[in-house]
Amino acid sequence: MFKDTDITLILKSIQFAAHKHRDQLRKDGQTPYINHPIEVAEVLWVEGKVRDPRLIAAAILHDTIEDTETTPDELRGLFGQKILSWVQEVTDDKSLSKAKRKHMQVIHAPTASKGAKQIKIADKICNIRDLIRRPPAKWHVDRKQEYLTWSDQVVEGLHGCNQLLEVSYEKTMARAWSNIK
């Protein structure tokens, strides 16, 4: 059962992420970005049965360092070292080329902590669902297929983190392949 402090932590992370992502949209150009981290947290909670409030908060915050002006010190000060660690594990180094960042996700996946693996697989589930529901306007079939193939490479390294999430990922991926032709 969640305590008041757990709910406060989650609400604080939603408020922080909403403020940081306030001017951003998803790649479809219409959806407010904040919907994505909230959906990642929901996938962890509902589909993965994750009950660690710190991990739910980290899922909500997972793109703040990568996609906003948020600093690690800022996250550590507001949310603690454990949440910061999970966020940093799933954060791409934007100083690298896109191809190198994608390669690093594949390489890093097997060595990530269990918490980071769960956030990452939930993130992939949500991204693939967005690819089905609201694909980026300029992504043609080949680009979508490349994304799915790469996602499988990343998720292969995440196995063993949460069987429920893995089943959800497989179902989502099957739907995606049948919808993207």
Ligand code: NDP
Second form
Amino acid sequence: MFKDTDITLILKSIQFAAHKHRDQLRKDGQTPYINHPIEVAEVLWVEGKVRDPRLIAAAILHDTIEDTETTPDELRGLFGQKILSWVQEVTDDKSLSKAKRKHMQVIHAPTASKGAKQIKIADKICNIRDLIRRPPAKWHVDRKQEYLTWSDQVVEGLHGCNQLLEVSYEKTMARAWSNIK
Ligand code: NDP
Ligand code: ZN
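Follow the form predicted alone with the form predicted in complex with the ligand, if you could.
Let's see the whole complex now, leading with the same chain.
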């Protein structure tokens, strides 16, 4: 059963991430950015049956270092080393080119911790659903299909982290290939 401190942690992470992403939209140009991390956390909880509140909090925070000015020290101070580590594991190195970052996700996926792998697969599930429902403005079919192909390469390295999430991913991917053509 969940404790008061667990609910406090989740609410604190939502409040923190919402503040950090407050001026950002998703690439469809309309959706508030915070909808995405909340959705990733919901996928972990509802579809993946993940019940570790720290992992749910890490999912809510997963894009703060990558996409806002949030520092590792800030996350460590407010949420602790464990949550920071998961967030760092799913954070791309922005000093690399975009192509190299995509390649590094494929390389790093198999070596990630079980927690980070679950966030990663939930993140891909949500991004692919977004490609179907509210795609980035100006992405044509080729670009979307390229994303699906790359996503499969990353998820190939995540097998074994959570069977329920893997099934959700496969269903989402099948729907995407029939929608995006
Ligand atoms: P990305 O492929 O990185 O963009 C997808 C990412 O954007 C997602 O993983 C997600 O990441 C985030 N995102 C935000 N909003 C949405 C949304 N509505 N739907 C889905 N995803 C969303 O794009 P980049 O522009 O950074 O380009 C990266 C690569 O794409 C380059 O390596 C380049 O080679 C290639 N490219 C291909 C082109 C083509 O026409 N084929 C043209 C230009 C570039 P998160 O969860 O982290 O927010
Ligand atoms: Zn994300």
